[in-house]
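Given as structure tokens, the chain that follows is alone and in the form predicted on its own.
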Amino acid sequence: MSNELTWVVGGQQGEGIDTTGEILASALNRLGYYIYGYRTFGSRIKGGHTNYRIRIAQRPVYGIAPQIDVLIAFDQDSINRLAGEMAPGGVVVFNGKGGRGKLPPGVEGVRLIEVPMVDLARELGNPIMKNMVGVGVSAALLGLAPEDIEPIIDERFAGKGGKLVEANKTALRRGYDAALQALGEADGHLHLAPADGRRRYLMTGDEAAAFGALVAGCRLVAAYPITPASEIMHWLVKKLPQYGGVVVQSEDEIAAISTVIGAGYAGVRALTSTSGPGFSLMQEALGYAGMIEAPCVIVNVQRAGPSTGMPTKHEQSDLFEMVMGSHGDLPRIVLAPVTIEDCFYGAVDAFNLADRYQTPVILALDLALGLAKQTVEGIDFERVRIDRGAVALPDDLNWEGGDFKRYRFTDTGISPRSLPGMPGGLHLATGLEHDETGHITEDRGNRVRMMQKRLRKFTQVDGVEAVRYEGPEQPEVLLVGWGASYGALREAREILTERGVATGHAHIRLLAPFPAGPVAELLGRARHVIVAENNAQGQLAALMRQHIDSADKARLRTLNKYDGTLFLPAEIVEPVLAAVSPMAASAKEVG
């Protein structure tokens, strides 16, 4: 029996590959296994290779594994692409259509079996059900019972009639029986050891962020669809109206963020979601939100760029744009969740920070964090606090008539805001420079004081986790990352520790304003510092160099991967071992 393995289904886009993975992942999660599910897909609706990978374990897992144990291949192309990743003793199941499947030369110790999944589905009257036959085959390989899968079928197809539900259950059992016949009685080494049976959440980062937004009190979402952020809007379209909220599909990203700024100005917690090119379109409005000090939340789920780049592939290359984009001296807050679970808490933090500091807050996800599906141990709703920030009280307002000092100079830079319709709260809101009441002025003294007021708000951002650190107090090596690289860095730290290298892991959660003090303190403890990130320019490393002193800059090394895929732990471990050796190289690239 196995305590941990990786299962993959591969085929052509539009053939229901995602559905196959979703059903199996849901069933396994329901049984108490920890899941990390990751989709690989191309930038088109139908055709081209796609696969759904599930790492199944009895402990929490946060990233993909280097080897595949079970591959369900609906075409030879999937075998050709993935056979090289097969673990010794692994099994490839081919559907038997178009001749016998073949393993590429050099792939040894892997068993290829034929199960006519398409033919079995066709016999049942619907070839598309080959996916459910494949789920049945998988159940047999992993030592599950059809009864473990059937409740998921009941739920997934409940709205489509009992006839379809029964047809899918029949396909499941046909696949299960065919696999048992093809494998033989003695083959059970890929059977999963029993899990604990606990019910846990299974969600993507996009879903977790949307859930967090809902719980935080977000009641308006305006967005334009874009991969890989659309799932946020899709999730909220189903949920938000149940709680009195509204989702608006805008005509473009400029309209989306403008709608959100208007809602935020009126006191409604509002969000827009987008990705690289869409975020670029929002830059002018971002400056406007900063100038009128309106709270708004933008979720940017990064993908590989520039331009349309590789829109369905993972990358972390919008950091410069999120931290420095737009015009003028525009301070903003950029928050990067660490895990899928943290996407929930990060969304709550984002809304509180937006209200507290009256500013745009960018929640920085990346494709892997946004679309990967992972078991989440639980959501601690006791952690959720709603902070609406400084809203004007009756004594603050101007009851005598005239304009309220909405942008009053204060020691913190934060001025209590009035909301539209509030008596005595009349003021102007303009993107032009203005005085305390919002009236336009180009007075030099006012300009300096108003700019300093806006900047003063961000001297220190309190109330959020800025850096997550795991490891010994005095590590020899400090690994630094952000976003979805958490899983690979965490496992790399464990492997390096087992090899005798005291290793710490700092994951930076607050990218702007940059937590220079805590980061410098962590860097000071370690002999070697290696920053691993999924972009070519080393954007996080550059940001760190901007904020740390020269001694730490000299010790900082970079590890960059930008081929559209996530780091594997080994891709971090081996360069680190090389870097800490006397013959260390100054920089490494992967992929």
Second form
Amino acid sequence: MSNELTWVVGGQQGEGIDTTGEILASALNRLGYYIYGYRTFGSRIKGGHTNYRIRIAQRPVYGIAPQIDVLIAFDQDSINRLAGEMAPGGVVVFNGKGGRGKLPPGVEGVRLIEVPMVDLARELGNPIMKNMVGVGVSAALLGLAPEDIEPIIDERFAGKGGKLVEANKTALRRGYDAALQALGEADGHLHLAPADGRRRYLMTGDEAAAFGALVAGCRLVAAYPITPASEIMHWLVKKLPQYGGVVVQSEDEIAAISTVIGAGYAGVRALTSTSGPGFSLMQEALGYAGMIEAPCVIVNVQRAGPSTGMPTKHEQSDLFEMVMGSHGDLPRIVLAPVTIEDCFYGAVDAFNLADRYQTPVILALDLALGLAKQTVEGIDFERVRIDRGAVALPDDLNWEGGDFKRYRFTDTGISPRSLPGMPGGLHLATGLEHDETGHITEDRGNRVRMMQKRLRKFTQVDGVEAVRYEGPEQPEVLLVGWGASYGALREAREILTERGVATGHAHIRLLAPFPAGPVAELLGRARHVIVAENNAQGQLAALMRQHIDSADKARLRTLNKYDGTLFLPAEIVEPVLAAVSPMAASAKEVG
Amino acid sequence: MATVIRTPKDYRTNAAPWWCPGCGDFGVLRALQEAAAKLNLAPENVVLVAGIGCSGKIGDYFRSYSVHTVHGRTMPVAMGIKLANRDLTVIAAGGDGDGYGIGLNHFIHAVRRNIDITYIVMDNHIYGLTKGQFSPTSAQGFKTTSSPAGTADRPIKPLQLALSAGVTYLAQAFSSHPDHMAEIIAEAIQHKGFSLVNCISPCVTYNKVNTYDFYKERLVNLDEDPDYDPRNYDLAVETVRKYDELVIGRIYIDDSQPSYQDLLPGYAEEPLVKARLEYEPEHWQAILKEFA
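Could you drop in the structure for the form predicted together with the partner chain? We only have the form predicted on its own so far.
Every component of the complex follows; first up is the chain already shown.
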């Protein structure tokens, strides 16, 4: 029996491979296992390899594991691609469209068994049900009972008729029985040790961010479809109508953010979701929102770039653009959630900050964070506070009897805003430089004061977690990262600690304004600092160097992976061990 | 409470217009102020969304909530404001470069959505503020600083474009006739759906072809033609083609189409800006259960 296993199903896109993974993940979640589910797919609708990987554990897991224990392969291509990752004693179940499966040369200690999944489904009258046969096979291998899966089938196919439900249940049983028959004995180590059966929740980062936005009071979404961000719009379009809200599928990303800025200016919490190429198009509007001080939230679910890059592959390479993009001196807030659960809280923070600082807030997700499905213990809704920031009260309006000073010089830099419809709050909101009332001016003194007012808002951003630190008070090694690499870094810390290297892990959550103080303090505690991120240029490391002392700069090493996949813990552990040993050369690249 | 009766003066700001003497945009501003007075609109319930260029400055001179957008983005910004608060009167205003050049995409999409805003385009067939380059509506062969040999581009025909995109209120007006323009703008504001008022607004500094006299000699006023029926789509298409768009008055009106807001599922009758945001934790727990 095992406390942790990795299961993968592989096949052609458009064949329902995801459904196989989704159903099994749901069943495992109900049994109380912790899940990390990750899809690998290409930028096409049908055809081409896809796989759905589920790490099943008895403790929270935040990333993928290095080895596969069970592979359900619907074609030889899936075996060819994944057999090299099989754990010793692992099982590959094969059934393609004729012919026998073959393990590639050099793959040893792995058992290949044939189960006629497609034929069984065909016998039941519908070859697509091979997926449900595959679920049955998986249940047998992992030591689950068909009864553990059946309620999921009931729910998933409810409304599609009892016949379909029954057919799928039959397919499940056939797969289960066939696997038991084909397996024989001695595969008990693949059985999962029983889990606690507690109710937990499975969600993607996109779903968590969308849910967070809804709870935070977001009532308008304008977005243009793009991988891997579209799921945010998809989730909200199902919910917002129940709250009187609206989702606009815009004609392009420029329109999307402009609509959001219009709504934000008029007092509605609004969101646009996008990925790198779309975010690039939004740069001009980003500066405009900063200049008219309109709150808006942009969720950027990063993917591999530059340009259209690799649309379905993971990367963390928009940091420079998020932190520095758009022309001029533009203060903005960039928040990078740490986990899928944190995508929820991050979205809530983003809306509060946007209103409080009257500025664009970028919520930085990445593909792995956006699309991976992970167990969430629960959401603490009591923690959610809606802070609309400084909205002018009737008494504040008609400032000094003249025009309303929408951009009034204040100590905090934050000026109470009026919303259209408020008598006495009339003003001009313009992207041109303006005075306190909004009137256009190029007066030198006003320019300096107005620029300082805008910048002053960002001298300190309060009320959000800026850095998450885990580890000892005095670590020898400090690992630093952001976004979805949290899981790999967390496990790397655990492994290094076991090997006697006192390791700490700082995950940067607030990228702009950069929390220089807390980060410098953490760097000061450790002898070695290693910044691991999924981009080629070391963008976070560069940002850190911009904000830390030269002594710390010299100690900073970078570890970059940019092949479109997540870090594995070993890919961090090994370079760290090399770096801390006296003989070591500088950290190597994994890309 | 006594009813406030407003005059065009109530829609004036203290800012003095930065337009060249004789600019057609003065007429448009005057017409807009007259239209607002005619409808007795409370300035705080009006948002004027302006574009970039000479025309875009109108937002600084018209007293209401006023938004001066970046180049070409008046339509989506106006749409965001209208969706946020459907009780507001949202008027967008900009030039031919702003609306039919950089913003053309948004213009067509705003028309096809039939969102309830009024769009006033101050069309002078030239880029004025950048010192006299040809614009999307300039005639082919037009000589300017950026087309010394005459532009090779053929012009955008905004009226035909709007008709083909499904516009539900289309009119054209001329700066020399601000009272007529005011009447049309007032009617366009009252139209439930997207309304385009293309305002011929001559540039006296850079455009020596499309002058006041040029238009006075050519423009045909459809409002004075008893045989013209602005509810006849085919006639509208035929007429704007026949006169090569040199017409003023009401060109096409269709009151039968629902507006974008009316078709949005679940979209509240009360302004979205007043929607309830906070709910009890138990409410959200029910949604969380969908993830179990």
